[in-house]
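A single chain, nothing else alongside it, follows as structure tokens in the form predicted on its own.
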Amino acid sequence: MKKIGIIGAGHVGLVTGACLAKLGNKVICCDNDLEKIKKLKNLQIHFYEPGLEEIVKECVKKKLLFFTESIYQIVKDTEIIFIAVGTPPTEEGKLDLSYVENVTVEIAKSLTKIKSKNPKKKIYRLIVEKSTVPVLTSEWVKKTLELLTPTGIEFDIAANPEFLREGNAVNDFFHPDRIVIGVESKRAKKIFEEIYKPIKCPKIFTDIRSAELIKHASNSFLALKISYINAISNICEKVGADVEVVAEGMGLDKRIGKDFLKAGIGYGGSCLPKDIAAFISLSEEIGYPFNLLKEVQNINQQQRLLVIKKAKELLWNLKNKNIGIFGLSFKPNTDDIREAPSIDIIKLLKKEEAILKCHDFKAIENMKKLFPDLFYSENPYEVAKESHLLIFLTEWDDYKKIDFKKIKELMKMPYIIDGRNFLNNKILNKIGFVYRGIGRKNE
């Protein structure tokens, strides 16, 4: 068993958290959020994550997860320190670094006020940077502790960079395709052995600058396959051929794989977005103009502008036009509407004088801090109603259980655009629809 503290318990931290604690370890979360920390106390969850909420109330009853507001708690009863804090962009596209750098000086502050039980053991931290931050925060990390810690204490700095997918996390943390370590001791090493050695995966030791690097790396290059196949989706459209079929074509080549060859609207979310803007500005900074990422870039915002050009096809105009949005989330299994496109396609379509009215399965609420004047409702047959068109944007399995048939007599119109190209097109022109998909043959 390993004590392990963990500073942040947003979508990252929490999964970690309890994961870890899962495995054995005594774990415990901390947040500055009061709020946060008096629901989680309660069991009560502040996001939605399939399996999470099982695995928190079977570690709080265990005795293996604790949660609480100071970060001198987790300093003092913990010896490996997760920083899981929030890194939101700035205007200018870069990581704001505040929160790994407040909470850093934190943990220095905590470490001046611990002794050691035993005087003649030193005090060892193990400083671990688990929120996504750009090659070289580690440097400042350890320069900031360097100059706050009293001598004495011992600690080392380590980069485990996430990759948790939303709706998938869980899974994602016990069977990881590779666990990503940056390290600069024997001694850090060893802990992540142990830590780690439950997880049946390649384990990748790297420095700390490479493992900070594989993470923009990675998304960057998953950015660049999907805007990649929705490049491929305008030509198909323009030539009358499928992407669909196209995608099932290419994907079956081993060097390029078929993840991530799903054209659709773009990706949104918390990760790729920040991640590829952060990138690019990076390599700026050391003299690289990545051009690459910046047509990623742009093409993940014009296909916002394909489903907008679509909808005027089939209604001509969309002022007064009754359109139901089928999904708001940026992906299934997940109430995160950060970065979503569903939020870029909404403002548009509000410009345009449409009468919305929306469904999704777990994001209304966050949605309607954005947009509270819209219609908003759980029940999909009452947003079909008297619409002129239906828009999905959020591939949710039960959205393929919906009785279309019962949907098309609802309707003013029969149009639907299937923003994720994952309805059956075949089945809904049967029962009468117009279909469109991206890049998809209309029959």
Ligand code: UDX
Second form
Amino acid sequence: MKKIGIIGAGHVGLVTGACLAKLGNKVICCDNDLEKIKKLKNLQIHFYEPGLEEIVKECVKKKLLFFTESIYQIVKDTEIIFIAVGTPPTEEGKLDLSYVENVTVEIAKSLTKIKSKNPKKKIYRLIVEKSTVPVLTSEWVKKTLELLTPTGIEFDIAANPEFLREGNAVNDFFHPDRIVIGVESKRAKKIFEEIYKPIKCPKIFTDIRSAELIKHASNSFLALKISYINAISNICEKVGADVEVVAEGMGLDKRIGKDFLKAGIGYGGSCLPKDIAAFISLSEEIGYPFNLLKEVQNINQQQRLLVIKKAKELLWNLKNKNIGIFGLSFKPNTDDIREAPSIDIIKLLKKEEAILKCHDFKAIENMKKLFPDLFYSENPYEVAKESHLLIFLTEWDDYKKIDFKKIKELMKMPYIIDGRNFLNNKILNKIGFVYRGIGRKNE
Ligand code: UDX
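Form predicted together with the ligand structure, per the form predicted on its own context:
Expanding to the full complex; the earlier chain stays at the top.
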């Protein structure tokens, strides 16, 4: 059992902390958002993630998981300290590393305060980059700690990037494809081998820079794959092919793989868009203009506009038309709307003066904060009532269970745009809908 500190109790930090506690470690999570910590101490989690609440409750009960607002307590009471604070995008698309920097300074100040209980026993701390950071960030963390930490305290830096997918994060923690750890010492490597021993998967120990780069390179490749199939979907529309069929044919080639070949309105979320932008900006800085990734971004942005184009093809003009939006979160099984395509699409529809009614299974409260003036309902039939057009933006499984015959009777016009190609166009056409997918045959 290790004593582990997590600085930053967000999607990454809280999942990592709770799951490390579940593995039997003593974990203290801290955050500078006092409200968030207060809620966590009352076992209230500020975001939805399947399976997380149960683990938090279990580990708190077992006295394996604790919450604090004090970085000093983390540095004093734990030996391995994960930095899991946000690295939000700046205006120019760089990653704002100020939170990482502030936390590093706080760690150094706390290290200065702790006295070694046993003067003969040197204090050791392992500081781990868990947040997604541009390659070379660890140099800054190390330099800051070296400059500000008094002699007599030993520390190592490491990079342990996460590959958690929102809505699947707990499962991804316990069943990852691989664990990547960048270390600079045998001592640090041994600690990670012990921490991750219960997790059966390939563990790649690398230098720190390679570990940092693996994260950005992986996320960017995933986004590239999505923009590639979205580009193919545009060609499918022009030649009358079906992108779902093309993707299936491509994905059977093991070198391509079927995952991340779903065409639609493009990627969103708090990671892919930000990581791509950061990678492009970092590449510029080190003298490599990453034009390929710039095109990945362009294609992704264009996909959102397709929905408006298709809506106009069906309704001619959108002014005062009743349009039902089904799906607000950036993907299913999460309440997260960060960089969700729905935000851009709602803005464009509002500009066309359409009358919008919105549904989602988890994300309504979050979207209300952005667009308080819209009509929201948890009842899809209420959203469909009197609508000229329904636009599906998130492929929640539960949408497949709604009674589309009833939906059609409630609507003024039978138009459906499926932004995620997840509805059954043949059945919908049989019911009498006019179905439009993304790169799909419409019959
Ligand atoms: C992603 C990476 O998958 C994960 O490894 C990393 O740690 C964080 O970023 P996440 O953003 O949670 O995870 O969701 P993901 O499932 O990757 O989907 C990202 C976006 O791509 C979503 O908007 C999704 O709708 C879209 N997507 C995904 C597609 O448009 N097509 C696909 O085939 C797959």
